[in-house]
Each structure stands twice: as C-alpha cells, then as structure tokens.
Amino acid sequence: MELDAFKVAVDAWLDEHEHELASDYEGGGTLDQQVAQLRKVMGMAYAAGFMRMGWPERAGGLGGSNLLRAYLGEVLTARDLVEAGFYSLPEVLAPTMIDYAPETLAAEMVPKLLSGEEIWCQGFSEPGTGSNLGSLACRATHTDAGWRINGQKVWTSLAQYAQRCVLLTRTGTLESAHRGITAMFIDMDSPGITVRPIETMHGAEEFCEVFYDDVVVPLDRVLGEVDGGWSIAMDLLPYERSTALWHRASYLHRRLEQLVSAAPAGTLDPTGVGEATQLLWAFRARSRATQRRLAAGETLGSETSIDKVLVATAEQAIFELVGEGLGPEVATGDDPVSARWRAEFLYSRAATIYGGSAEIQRNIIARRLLALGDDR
C-alpha cells in the first residue's frame, strides 16, 4: 500500500474505533495503565493489519515502506492513544530479530511483538560500564546443555512486563572487547533471572536491573554470529535514533501544543515558544530525510547521533516552558493532568542521557562525521 493510501486508511479506522482505541484513564496513568493501553492498541491495529505493515512478509508483515510503520506511530501517538517510548521498542528490536535470528524463529517471534501479546526488552547497559559496550562483563559460557549466562544489565525498560530480551553478553576474552561480544535471545521466565525495579525520579518503574545467575540458554538462541555481537549492536543503535525519534516527536510536537493552549495569556515568553517550536521543527527536518534514506534502503550510522542530539534538545526546550505557562499547580497539583506535567518534565531531565548521552553523541558526531580528533 502506498503512504498516501495508508494515511487515508489509517485515519478512518482510527476515527471509526475512536472510543475502543481510547485509555480509560486521565492524564498519564500508571505505569500498568500504560503497558496495558499499549497492548490493547498494538493488538487493534494488528488484526486491522496496520501494524504488520512496513515489515517483511517472512517475519509475519505484510511488506511496503518502514514510511508505514513511521506514520502508524507517529498518529497513534499524535492522538494520546500510546507513550512514544513504549511503542517504539517494535522498531528497535524487531529488526535485529528479523536479520540476525534463523528465518523460523523470527517468523514466529516477531508476530508476538507486534501484535502486543509479547513485551520485549532490550539488555544492553551493565553498572560502571553504561553504553560503552566495548567493557561489557556479563558473560555466557559455552556448555553441553547450552549458554551459560551469568552477570547484571540496569536501566533495561519494561523488563518486569517482558517475555523476551535481546541480550548482549561476553564470550571472548575482556582484551578482545569489541570482537568476543555475542547477541542472545532469550525467555525472561528462565531460571535464574532476576528483575528489580527502578523508581525514577518522575515516579514510576520504568527501568530495572536484571540478574542472571547461571541461567541457561538455548544453543540455537544466538543472534548472527558468536562473537560478532558488536556490528548487531552497530546496526541496532541507529533503529533507535530513526523511526522510534520520528514517534516521539510527534509526542513532543502535541504536548507543545497543548502547553501553549492551557497556559494563560502573557505567560510563556514568545521567544522561549519561538526556540523550542525551531528546535522540534529542525529536528522533524532532519529525521524526516532519515525516515527517507532508510526506505532507499541505505545504511544508518554514525548520522543518526545527530537525530539524537536535535530531539533532546528539543525535547528538554519544550518542558522548560512547563513551569513558565503552568506555575505552582504543576509543581503541587494531585489531579492527573498536572501530575502528567510534572512527570513529564522530570523525565525530560534524562533525555540527554538515555539512549547515549548528548556528550558521547558530540564525541561522534566530531570524530566521525567532523573527523575533529581521535576516533576510538
């Protein structure tokens, strides 16, 4: 189906299924309120066949552009009907399933995640080592009854929801850093994992740390090849800098809007409005040709750090006006929508840091892109 095609049969359903598709909460909700608003929705569009859209038909899509998949996102979240981070893990770990896992497992795996009936997670950060992946400690050790998994991850979203993990462990040697690191697949109901939630400074459990104890793993569970683990890495980190960007500023692009609507006269400062609007639009120029090189099929990479760097500009410029237009009652209020407020600028905060921080981005941006200084 062409976009423009798309767009118009989007539109109507989600017209038609208005009053289904809606939470049944006000302003933000729970973080259970949430991940059950998103499985709803994620399994509506599914069997309406929107969310198979955009993805191969051997993985259980129904082909066309990933410019489907980046409009599905970006109305769904324009009507407040999922939270943008949370719909958007689909378009960072599903591809790596779908290019690195055997044909039959991503053919009955991916379906699951699409389609909501499966949480999936992400295992990548480790305490003392954050992103740099290169100094990853948590190890699998190669035995007759499978892999071996013993080590901790932190800051792994959603993983007390989740069935599933794409999990990056150690299976060369510390000195090889980059080249004895292996991606695994992995049941999150296996013995020996471990999941304690994190509490955020916003208030919620979005974050966890995650234990493995000698937990064991399938032989046939790797992703690509043993100890080729970093270029999967490479290849999954710009998925999350693309479409996944593209969802959240159309998040962003509502809530502006809705601050300058509930703000009363003469409070915010034009010129405050006037830089964080430049500020989103820059970015939705920029991720828009993203979104337009991934659909020629061309290879994402070290770029997409700019992606990153724009939209948590953007994104911290947009809740800094929260105080300005809103005052004390988003600061002291308990009714929901000014909880939502208070949450939601809090959480902006780590914009520059979740995802690689706004330093390490620079860093790339300079060495790699600039070639300004040492690239290592």
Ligand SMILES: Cc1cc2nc3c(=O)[nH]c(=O)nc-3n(C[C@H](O)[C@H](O)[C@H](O)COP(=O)(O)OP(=O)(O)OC[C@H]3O[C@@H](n4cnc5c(N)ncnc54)[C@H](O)[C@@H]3O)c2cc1C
Contents of the next structure:
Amino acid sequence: MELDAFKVAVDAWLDEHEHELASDYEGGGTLDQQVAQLRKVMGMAYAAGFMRMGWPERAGGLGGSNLLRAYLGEVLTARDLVEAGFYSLPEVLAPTMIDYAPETLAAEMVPKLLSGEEIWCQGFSEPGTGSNLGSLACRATHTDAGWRINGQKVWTSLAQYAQRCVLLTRTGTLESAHRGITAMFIDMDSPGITVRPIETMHGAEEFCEVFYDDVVVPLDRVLGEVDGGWSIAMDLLPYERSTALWHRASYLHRRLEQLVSAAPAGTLDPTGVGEATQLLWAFRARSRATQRRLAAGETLGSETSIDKVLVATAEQAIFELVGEGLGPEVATGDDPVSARWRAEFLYSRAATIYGGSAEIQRNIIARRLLALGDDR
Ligand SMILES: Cc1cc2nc3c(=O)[nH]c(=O)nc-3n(C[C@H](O)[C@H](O)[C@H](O)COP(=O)(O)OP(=O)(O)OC[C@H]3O[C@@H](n4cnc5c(N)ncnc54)[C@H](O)[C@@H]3O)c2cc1C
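Right, the form predicted alone is done, so what does the form predicted together with this ligand look like?
And the full complex, kicking off with our chain again.
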C-alpha cells in the first residue's frame, strides 16, 4: 500500500474505533496501565493489518516501506493512544531479529512482538558497562546442553513484563573486546533469571536489574555469528535513533501544543517557546530525511547520532517550560494532570542518557563524522 492511501485508511480506522482504542485512565497512567494499553492498541492495529505493514513478509509482515511504520507510530502517539518509548521498542528489536535470527525463528517470534502478545527487552548495559559496551562481562559458555549464561544486566527497560530478551554476552576473551561478543535471543522464563525492578526518579519501575545464574540457552538462539555480536549492536543502535525517534517527536509535538494551550496567558516567555519549537522542527526535518534514507534502502550509521542529540535537546527544552507555564503547583499537585507533567519533566532528564548519552553521541559526531581526533 502507498503511503498516502495508508494514511487515509489508518486515520479512518482510528476515527471509527476511537472509543475502543482510548485508554481508560486520566493523565499518564501507571506503568501497568501503560503496558496494558500498549498491548491492546498493538493487538487491534495488528488484527486490522496496519501493524504488519512496513515489515517484511518473511517475518509475518505485509511488506511495504518503513514510512508506513513511521506514520502509524506518529499518529498513535499524536492521538495519545500509546506511550511513545514503549511503542517504539519493536522498531529497535524487530529489525535485529529479521536481519540476524534464523529465518524460522524470526517468522515465529516477530508477529508475537508486533501484535502486542509479547513484550521484549534489550539486555545490553551492565553495572560499569554502559557507554563502553565493548567491555561487557556477562559470560556465555558453550556446553553440549546449550549456552550457559552467568552475569548481570542493568537498566533493562520493561524486563519485568518481557517474555524475551535480546542479550549481549561475552563468548571470547575480554582482551578481544569487540570481537568476543555474541547476541542471543533469550526466553525470560528460563530457570536462573531473576528480575528486580528499579524505580526511576519519575516514580515508575520502568527498568530492572536482571541476574543470569547458570541460565541455559539453546544453541540455535544465537543471533548472527558467534563472537560477531558487536556488529549486531552497532546495526541495532541506529534503529534506536531513527523511526523510534520520529514517533517520539510526534508525542513531543502534542505535549508542546498542550502546554502552550494550558498555560495562562502571559506566563510563557515567547522566546523560550520559540526556541523549543525551532529545536523540535529541526529534529523533525532531520528525522524526515533519515526515514527517507531508510526507505531508499540505505544503511544507517553514526550520522543518526545527530538525530539523537537533536531530539534529546528538543525534549529537554520543551519540558523546561512546564514550571514556567503551569506554575510551581505542578511540582506538588496530586491530580493526574500535574503528576503527568512532573513525570515528563523528570523523564526528559534521561533523554540525554538512554540510547547512548549526549556526550557519547557528540564524541561519535566529532570523531567519525568530522574526523576530529581518534575514533575510539
Ligand atoms: C530510561 C532509560 C532506559 C534504559 N533502557 C535500557 C535498556 O532497555 N537496555 C539497556 O541495555 N540499557 C538501557 N539503558 C541504559 C543506557 O543505555 C545507559 O545508561 C547509557 O548507555 C549510559 O551508560 P551508563 O549509564 O553506564 O553511564 P556511563 O557510561 O558510566 O557514563 C556516565 C557519564 O560519563 C559520560 N561518559 C562516559 N564515557 C565517556 C567518554 N568516553 N567521553 C565523554 N563522556 C563519557 C557519559 O556521557 C555520562 O554522562 C537505559 C537508560 C535509561 C536512562
């Protein structure tokens, strides 16, 4: 289906099912409510066929351009039907499965993710291993029964809800750093996995510590080549900075508009609003080009670090305006609307951390794109 026809069909479907799709809570909702809402909306969009469009047929999709996925996420977030970050997790994890999992595994699993039947998580970061991912230590040892995994991950978003995890493990020596990493697809109900949620400063247990104690993983659950996991991580991270961020900007746009209309006249400094608006549109223009490059079959790489810096800067500028526009009451108000603005302000602090910190993105831009200094 072409993009224009897709937009018309999706919009008509959303109008028709407006009441069934809407959440049954006011404000941002609890994490449980957000996850339940996400699964409901994804399930309905999958059953209607829209969620399958833009994904390859060999993984249960209906084919077509990634621009279809970009539009679907844009409009679902613009209508406040899903939490943008959670909705976009398949944009990060499904391409990895499609490109690197055995074909039958991808065909079996990807539909479960797209339909909301399952939640998946991304087990990369460890205590002491975030930016310097190449030094990760969670160890996978080859045995006749399968890979035996021991180690700890941290900041694994939604691990307590997840049925599967894309996990990076060390299979080679630490000295071989980037070359000794292997990606695996893990069932989260495997014996030996312990998940401990961690509360973020905005009060939600959004991410977790995950402990792996003698967890046995079938040998055919390796993604790509043994010891070749570094290139999978490098391929995955640009996805985290492309369509997923396009969806996020749609959410930011809606919240900026809502803030401007909720703020009493004269409270918001027009210069601040102008700057936030300009930052957001700078990102959207950049991300539009990124979506089109993806649609043209280009491989995304380090240049998506620019997208990440732009969207994080815009997000922080927008939520910086909350106190000024809505007054100090928003810092303490118990009503769901105040609680949501407060949570979003606090969460915007994380925008320059998750998916690669702003400092690391700037290092990549300087070293790889501008050739300033060593590419380490
Ligand atoms: C909300 C949220 C959700 C997340 N979800 C997931 C998830 O689902 N799965 C997952 O695997 N991870 C997840 N993460 C973890 C995230 O990827 C890491 O937090 C991030 O990569 C930074 O790593 P770190 O926390 O270890 O910080 P560090 O790497 O220890 O960095 C600390 C500070 O030092 C700076 N710094 C580090 N190295 C350099 C350098 N070489 N040059 C300049 N500055 C440097 C960083 O920019 C940062 O300011 C999530 C994080 C957040 C906040």
